[in-house]
Structures are given as structure tokens and as C-alpha cells.
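The data below hold one chain only, encoded as C-alpha cells and taken in the form predicted alone.
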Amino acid sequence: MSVRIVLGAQFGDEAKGKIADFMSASARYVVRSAGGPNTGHTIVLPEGPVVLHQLACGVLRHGVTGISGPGMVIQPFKLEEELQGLEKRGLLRGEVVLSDRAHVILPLHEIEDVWEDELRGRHRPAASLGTTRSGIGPAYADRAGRFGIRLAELSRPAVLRERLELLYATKTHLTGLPPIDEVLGRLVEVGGRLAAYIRPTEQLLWDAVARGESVLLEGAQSALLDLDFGTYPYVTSSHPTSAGALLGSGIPPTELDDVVGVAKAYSTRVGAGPFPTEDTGERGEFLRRVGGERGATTGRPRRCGWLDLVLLRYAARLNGFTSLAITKVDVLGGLERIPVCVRYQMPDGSTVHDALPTSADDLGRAEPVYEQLPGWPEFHERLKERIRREGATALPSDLRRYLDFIEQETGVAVEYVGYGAHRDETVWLGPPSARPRPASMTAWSG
């Protein structure tokens, strides 16, 4: 039995979906714990690529149940399209369960998301957050304000009407909202079509843990976008941390076994916000081109840069990583030298090793200090086939030294390495061994 969490350790887009899918092969339940259709977890199957937005990757495997958990905000019309798309391709192989406690993203939330981001931009262009405008923030705000509507209410038209009328009363600043009767009718209809999937999930998971079955909690977004501990205000509206995964699934912390943090061998970021290791020159464009760095949900080009060990150390401490998964090492193949940020130099002359400044403006002024590490050969098909056949021993020696450097600097063992986009292009390095906290990390009291 195990309860494991897999979550992003950077600014998102670390190939979390690929690693979660790899780990789901040994799971009985996979739970998406937060977020909504603003995410896109890409998994490359033999039948072709699949992008999951609101479904857990467990739905792609026979004998696995994929749960969209209570911590999510769900756009039911888009979810229905996602289900239909998988069914049409014959890829809906696992069981689908939707938590009745998950909140609903309504058309007015999408309208409000656009209104809010345009308001920020008019106030100050740099204040625009670059959201996906899919209604995530307003839906979470209404949930916190206790105006929200949950999936459970879709089967109760009288309650649903009452909730909608109250919610609409809070949105008088918005124009162009669809009539309540129209929204009510559509929600009741889609609720009827989704009813077979909607059920309480906390007891389901508690019973699974009691039976000794394996549960995997699949994070969306990433730790540095956490509402409290990320680069606020350039963050998401939920808690994509290990603590948030527990809260968004209903599993108590006493049942947790492992937390796997996923990081690219370099760094990317979509949207606005500080990015100390961003490379806006030719090498950044190289990473974008070779890495195929465009958002799975929006198609926007990602900002690209180098591995930031300051932020990775911070994410490791915040989330209690028991191991790391380093992905997209193939993208760096063929480079002679690879820069890695080991600390920041701040304008006041101080250095930062493992902290995220509270102010995003302060992080934006941090100067990364790099160490240059030797690169490794290109990942041609012969090398990939050898790794499939021989496992971790076939990884290039300079890549192993790169991974060792990450382990030494973070104090967290690398357990998985992703060396290509396909499902089978992930290698397990073996069980992680405990490592002492690096001396370079800031001491804490106690």
C-alpha cells in the first residue's frame, strides 16, 4: 500500500502528467486534487498524444479509477467534451469518478476572468497576470466567499436556482451575462448526463487506504504558483503543494508515504511573473524550439531558461519531497556546457540559497549565479532503445553527474528521469535513499 503525491516543483509544465501516468501503472486510484481546465497534462500513448484538462490520468489505464477531486473547480461542459473525446478514440479505459464536492465553473466566471485581467492591464500593463481566462480564479473566489455551486447541486434544480440568483446578485459589475434560466437549464441537462460519474469520494478513498490499495495524488499547476507560497500575485488560485493535495483529496496526512517533485532539466514559465533564470537570447529560443515549449491548454509560447536550484531547494522544503523526477533531459542533449543557477545575488549585496522572497518584485531583481556543468550526448534513437533495454545504467555519464549535482544541492534523490515525450521514455533509477540536508541550505530553528 502507498499514498503518493506527484506535483510540479517549478512554474508548471514540467511534464507532471507524463510522470503521473508512469506512476499510475502501479496505482488503483489516481486523484486530481486542484485546478480546472486551465491545465493540460500531455501523455503520449502509442495511439497518439492525449491532453487531459479535468480528468485524472488514471482514466487512461484499465483497472484504475481516475478521480476529479473535491479541491477542483470543474467546467462541466468542457469536461463532457473531454470524456466524449476519449470515448471516441477508445482511450477511456479506467473508471471516472467526479467528486460531488468539486465546485462548478460557470459561464459568468469565464466572463469575470476576462474582466478582471483587463482591469489589471488598464490599471498597469505589467499588472496583467496572463491567466488562461477560463474562470479559475473567480470560481475559487466564489467558493471562498461561500457563493459557489458544487457538482452535487446540479441534480437539485430548486437549490441550483436559489444559488444562481444569489450568485448573480454579486455580479452586477459584469455585462453580457447569460440569463439565469438559460444557465439553469444547461446546468440541469449536463448534470443529468454526468450524474453517473458524480459521487462522494472521501469515503471511497478512505476505504481504499484501509484495504491497502495504492493511491496517487496528481497535482496540477506547480508549487511556485501556490496561492500562499508562490510568486504572488502571479500565482494560481489554489494550493498545488503537497499540503494542498491532501486537502483537495480528503486523505489525512498520517496516510502519506511519498512526495515526488517533478522538475525539468531546465525551467519554463507561462504568463507573467518573475523568472530569474529566463534566457531571452538564442539559447532560450533553442530550448523553446527543441523542447516544443508551448502551453498544452493555450498554445502560448513558454518563457524558457535554466535550472534554478534556489527555487528547487525552496520547493523541496515546502513540500517535503522524498524524491525528484527530472524530465526532458533529452532537450539538453548535445549542448557543450549547461548553466545551473546555484544562488542569487541580491541588489543589497546579500545572497539567497533556498528562499523565495515574499515580494515578486524582489525576486524579479535577483541576479542568478551560475555553475557551468558539462553537457551530454544527443538522445538519438539508439541511445533511447538502449535505455529501454538496460535501464538507468545506460544513461550518459555526464547526465548522471548532472543528476548527482542536483541531488547534492537539494538533498533529495532523483528517482525518475524522463528522456522523451512518449509514455515508455521514462526510467526509474531505483528507490531513493535518504540524504542529509545540504550545508548550503539556510538553517532553521528547532
Given for the second form:
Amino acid sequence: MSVRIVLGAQFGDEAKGKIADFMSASARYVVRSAGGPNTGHTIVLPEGPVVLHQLACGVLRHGVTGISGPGMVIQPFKLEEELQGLEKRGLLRGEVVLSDRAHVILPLHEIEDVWEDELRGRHRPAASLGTTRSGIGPAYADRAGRFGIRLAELSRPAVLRERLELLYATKTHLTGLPPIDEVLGRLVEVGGRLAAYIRPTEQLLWDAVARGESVLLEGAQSALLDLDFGTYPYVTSSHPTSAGALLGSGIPPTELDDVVGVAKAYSTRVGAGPFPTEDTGERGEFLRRVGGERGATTGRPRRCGWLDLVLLRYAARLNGFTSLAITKVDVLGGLERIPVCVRYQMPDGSTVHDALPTSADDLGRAEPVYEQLPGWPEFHERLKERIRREGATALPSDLRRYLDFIEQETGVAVEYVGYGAHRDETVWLGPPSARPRPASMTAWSG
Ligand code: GDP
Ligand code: IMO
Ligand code: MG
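For comparison with the form predicted alone, would you give the structure of this protein in the form predicted in complex with ligand IMO?
Zooming out: every chain and molecule, the one shown earlier first.
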């Protein structure tokens, strides 16, 4: 009986979807509270892989309600396709609910997203963000500008026309927009087909919390892509933090029980922006190949590098992590030594331990200082089988030391470990408070 948040602690794609799916086994409601079709959450079910974009992973489980919440920006045509895709495969098992307060991404937002990122690139090539081109920034900008359209309006053609006309009047810089009448017609149609799912979700959730039912808030994007606290301007346009998850769902902070931060055992980033521990050499290529590091939404190759404890400590402080999920540990299996960044050396001689330099340029000049930790054996099927049977005690001892090191350095207990892409390849280490803090390991390096 709890309200829990699971969110990304790095630059996205930490396997939040898989951990949220694991946690959703004990939830009654799973809520997406930010983002939209820029999200790609992969869950590998026995029936095959599923990539969720605008639906919460709760829709994959019987008896669970998956809510696409008020803080989201929703592209209704893509959402309908996502629903149909799941239905066709027989995987739509939970209930689907869409918040009537969620904003609508229109074709003009997608056009504007491309226009804006090309504008940035023309201004200065490195200024282009490499967005997912799904209209996120422009849709959130119109929401903040009070020009947006919400799902609630799809069932009111007269209001919708007025809102569309006003919105179009703000877009005189764009060419090639579809005519208002055509957009209106398509929106009313899709609104009709989605009407049965659209509801005021905050009331549903307040009632659920009052009844003591378990609610899981499934973060999308990640802390370091937060509009204010990420690597601005190389960020998304929402707040993928714990505070943002509450705001984007309407659940008050006083109801929150815990916040699980998800981090890969290494790091990746897709799109532009500073990435201090990026490895552009052969070892980065190894991570990309073995980790299958390609964007789940855009198919772009992800930039790869090493675990960055400066950023993880920062994310822990920013979000109040009560525990961590460390994923993809199998990808590092077989490496003799694993570099982990413990602090930054800055050009002015200062060191950074748990802060994010405000300027992206400064972060780009940070020199990561690494400790080399001993690696663990490859994750063969036999080892995975043992972990499935025996649980966390079967994890290789050097991996346990790696996890202990993360706990020691961040002050946050590791609660979950992901050791493969399949739904059942996550192991729970027990409640965070039940395990003693490891002794200091500062003298330990490889
Ligand atoms: P999300 O956006 O945070 O949900 O993550 P993505 O789905 O974009 O990317 C994670 C990728 O890693 C997906 O291809 C997953 O199937 C895969 N994956 C998840 N957990 C693990 C794991 O523990 N080991 C391995 N090898 N792959 C994993
Ligand atoms: P999930 O939920 C990784 C990145 C984009 C780009 C920047 C802005 O799957 O972890 P946007 O389209 O949001 O305006 O793009 O943010 N980005 C993500 N990177 N995972 C995501 O989602 C992302 N969502 C946005 O690549 O750099
Ligand atoms: Mg993803």
C-alpha cells in the first residue's frame, strides 16, 4: 500500500520500463506523468519485446490500470496505433486511462520541432539538440503559453476549432501546415475513438490512495534531461524528477513513500549535450554492441561511456532516492577492469563531487577522475539460471563489490539489479533498510 516513483537517474534509457514493469507486479495503478512519444520503454515479455511510448507499463498486466497522466503531451494518432498494436498481439491486459488534462501534440508541433532544431543547427551546428522530433518542446511551450489543446477538448468541436484557430495564429513562421479543417476533422474522429479512455485521472488516484491502493509513478526521460536541473539547453521540456512525477500526476508530496532511481551499470546518452564519461573508442563501441545501445524510439546509436558517480550523487540528492536499481550488469560481464568516475577535475583546479555545473559548457570541460574496479565473469545462461533460482546470493562477488561501491559512494542502497533484458531478469536485493551499510572501501582500487 504505497505511492512509489521509479525514475531514470542518468540521461534516459536506463531500463526504467523493465524495472517499472517488475515493480508493477505489486501495483494497482501505474502512472506516466511526463513526456510523450519521445519515450521508448522496452519490456521483453515471454511473447516478445514490447516498446511502450505513451502508455504506462501497467497496461500489460491483468488487474492493473495504466494511466497516461495530466503532465504528459500526447500524440493521439500514435497512441491509438500503440493501443492497436498491443491489442493485436493480445498484450493489452490491464485497463487504459488517459487524463483529460494531458496536452495534445498536433502535426504542427512535430513540424515546429524539426524547424526549431534545424534553426539551432544553422545558428551553430553544436547547438542542435538532436530531439526525437516528436513535437515535445513545442507542445510543452504552447502549454506554458496557454495556447495548448487538451484531450478534454477533443470531444468539443466548437471549442476545439476556436483553440486551433488561435494556435495557428501563433505559427506564422511555419510553412506547410495541414489546413485547420483537416486537422479538426481528424482530431474529432480520433477523440471519438479514444473517448472511452479519457477521464479526470487525479480524482481516480486520490480515491485510490485514500483506499490504500498501491500507485507506481513510472518516470520517462531522466533526471539529467530535466528542464531546470538537467544539462540545459540539452534537455527535454518536462520535469522527469520525483517532484515532476508528483506534479504530473496530481498526487500530493505528503503521500509519497519512496523513490527508486534507475541507473545502468555504465552510461549512455542519445542526442547532443555534454557527457563527461563518454568513451568514443573501442570500449565505448563494445558497450554499444553488447548492450544493444540503439534508441528504442528513433533507432539512433546511443553514445556510451562509464558510470558517473558525480551525476548519480547529484540525481540522488535532487530526487531523494530511497533506493537504486542498477541495470544491465550483464553487459559488463567479462571485462577485467571497469572504470567508474568518482569526481571531476575542473579546468580552474577545483573538483566536483556531487553537483552538476550549471553551464553545459563547463560540464563539457569537466575531466572525469576514474577508479578502476575489478570486473566480474560473463553472464552465461547457467549463472542467470542460478540467480533466478537462488536470488541475489548467486550474484558474482566482484559484482557485489561494485554494487557496494555504488552504495558507499552515493549513500543510497541498491534494491534491484537487472542482469538481462527479459522480464524475469531482475533480482530484488531486499528492502533497503534491512541491509547494513558497507564498510568504507575508499582504499580499494584495481
Ligand atoms: P528505458 O527507456 O529506460 O525504459 O530503457 P530502453 O527500453 O530505452 O532501453 C533499455 C534497453 O536495455 C532495452 O533494449 C531493454 O530491453 C534492455 N535491457 C533492459 N534491462 C536490461 C538488462 O538488465 N540487461 C540487458 N542486457 N539489457 C537490458
Ligand atoms: P526514455 O523515457 C533518452 C532526449 C533526446 C534529445 C533530448 C530532447 O525512453 O528514457 P525531446 O524529443 O524530448 O525534445 O528531445 O532528450 N530524450 C531521450 N533520451 N531516452 C528518452 O526517453 C528520451 N526522451 C528524450 O534524444 O537529446
Ligand atoms: Mg528509452
